[in-house]
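Below you'll find only one chain, the form predicted alone, shown as structure tokens.
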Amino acid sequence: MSKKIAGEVDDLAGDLAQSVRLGLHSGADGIRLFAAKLVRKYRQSAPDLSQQIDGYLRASPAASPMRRKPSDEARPDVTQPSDDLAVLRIDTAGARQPVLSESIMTGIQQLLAERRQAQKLLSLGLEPMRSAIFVGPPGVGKTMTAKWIARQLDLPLFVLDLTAIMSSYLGRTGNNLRAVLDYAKSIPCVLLLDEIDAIAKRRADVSDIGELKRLVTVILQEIDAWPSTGLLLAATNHAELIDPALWRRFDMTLEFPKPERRQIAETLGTVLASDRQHFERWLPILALLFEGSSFSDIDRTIRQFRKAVTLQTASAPDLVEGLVRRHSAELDRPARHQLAMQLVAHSRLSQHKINELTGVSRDTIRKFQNTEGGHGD
């Protein structure tokens, strides 16, 4: 037996073993995704086999991927399209409406309206929105928004972290990426390409190897061919790295800035939940302290506060005062002065305590109280 034939036999044997493994352990999602990869793999070398697998795939629609058994509802499923590329299925059952600016919510509501009435638009020769890209720093709500959109559309959400696939398997990433996208196009779903800048960099970037440039082309082609039955979302923290041609492919671009004071206040009320009563007097100060923070930073800190209060390891005043002290240490003198004035106006802290937390002199604090009618204990 020649080496070439032996290699082909080994390849087929490996694919057969992988099919069995996925069928036994990954369920329908895993085997369908792997089948889509085989269709592409054998399209040239074994066209009859490729067509046969493709026929089976098309004749066997996905078994309601958005409906999972109650026992699986709280656990995200990981589908393995191959040994070097993973797609994470995200549970959207508890997805809540994110706190976003009016302009972003207007765009999202338009997207949802088009998706919900896709058939009406298609009957008029109009294409519903098929894709959108979210731009903004980490923690501003991009992934949370994708979860909420999927929940509103009653569709499953799959997240592909493109940073994770840039590994020693780079040479196979193109085929695997196409297999994932083929799978997502075969069923009604929302697919989020997270950290898309990892592969969709400017093709003029001389530092990138040829494989990365080919991946940009793959992404561009797939966005153009995305069906109206699904929704393709992408997210990036680095808009400046994105190939200009990519922007034109997406139907909508939404920019997520860091939250404003009003959004922070709303987020605090939501995250504090039943513990709001313990922090009510501190809400204006917390909103001030969290300016410039992301939603995820706020959520993480407040949840730590709630646990401390619940377990009685610290009181609400101690927690907030500790946060003020840490925040003050990072500020320059004018900013610390402004913080001290806010504490005078919105808290019941004494001049001595404000001086201790911020380092601003009691004379300065006293002058502000006399001028603005502030008060101290």
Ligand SMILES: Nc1ncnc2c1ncn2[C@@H]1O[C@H](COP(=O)(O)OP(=O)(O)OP(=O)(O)O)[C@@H](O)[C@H]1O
The other form holds:
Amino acid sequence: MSKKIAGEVDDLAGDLAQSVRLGLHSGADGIRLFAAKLVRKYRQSAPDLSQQIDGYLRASPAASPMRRKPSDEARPDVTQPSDDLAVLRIDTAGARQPVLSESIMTGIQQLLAERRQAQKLLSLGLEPMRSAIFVGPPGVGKTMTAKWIARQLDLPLFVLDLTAIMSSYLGRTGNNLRAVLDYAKSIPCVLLLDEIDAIAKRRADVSDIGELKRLVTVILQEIDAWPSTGLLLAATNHAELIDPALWRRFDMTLEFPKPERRQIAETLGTVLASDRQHFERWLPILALLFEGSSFSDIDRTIRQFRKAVTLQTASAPDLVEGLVRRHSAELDRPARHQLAMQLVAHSRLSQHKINELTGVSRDTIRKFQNTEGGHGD
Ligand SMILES: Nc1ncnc2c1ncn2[C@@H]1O[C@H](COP(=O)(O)OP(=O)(O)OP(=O)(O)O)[C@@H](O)[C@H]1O
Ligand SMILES: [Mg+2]
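With the form predicted alone in hand, show me what the form predicted together with the ligand looks like.
Expanding to the full complex; the earlier chain stays at the top.
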């Protein structure tokens, strides 16, 4: 099996397992969000699968998405959005603080400070930040950060999945969207417009361009009119698809990068938790191997490791060696040399082992080792 196919099978297997887990544990809300994600993810690579899941989603409208809280009872004037809209109230009780680069953290601290002292700013005629857009690849903490912000501000978090909205019957979307936005504006909350690029992406393949334009207009107007009691966040993987008119309207743009060495190390520490001892001597190698990965990739792999070690189905060295082998297989020759060199410098693996894992000849490895003043095998 080629590496690419093996990777795709792994990926599918992961999605399958995740679907089952969500189906069993998270109820309809969780599985709906995930299903909407799958529709997007497989639209290009497996259009039939994508359409099939999309069909299931449409056939099974979300149940009462905005559940009334007791505090809403006294607000009969608030229009409840219609039932088939993909908006979810997200539980932020256990929201963890994400590992963030300094520049992003600075932006978020500023946002939190402005929100917490909104009254003071308003009394001086200054507007606190009302909106921000998060841009970055998958799994780097955009959604996680939105949850954390909501938690910090002690506000409820609603997530509106625009892909799901866009795939619902277009004739109704404009009204539905307005209903959700009106609702969100009427109570102090954080509203996250997830995957906001869905609007832009659909422009090409939707027949009713007029309706789509109206939708974009609705969103643009709503951002402009967002009250300072609420916070509007948006997230996207595809900055290039966003309408410039939309960009301009957000008070702040934050670009989320993949983690750097230091953040990888920090994440490893957190995710390994009490199993750190098993992997202590491998930490530098793990940090190296995870360069270029997203936080969520690291998270997933390390959780698998912890389970294997706990259940004694594999030992820490076996797991790390397996990772080195898989990683190395994806590299070209110079990068494999580089990896072998790093293994010489940072691991206690023997020449023999490094040769076996990376395919770099023992002669070459010996040369590195001599320049490193390392140990033999
Ligand atoms: N900055 C981070 N710090 C710590 N953990 C993170 C971070 N980013 C992601 N993770 C881990 O990965 C998981 C997924 O992250 P999240 O859902 O925030 O990604 P995202 O950027 O919203 O991705 P997508 O574009 O696919 O929606 C989190 O639940 C968390 O376990
Ligand atoms: Mg997300």
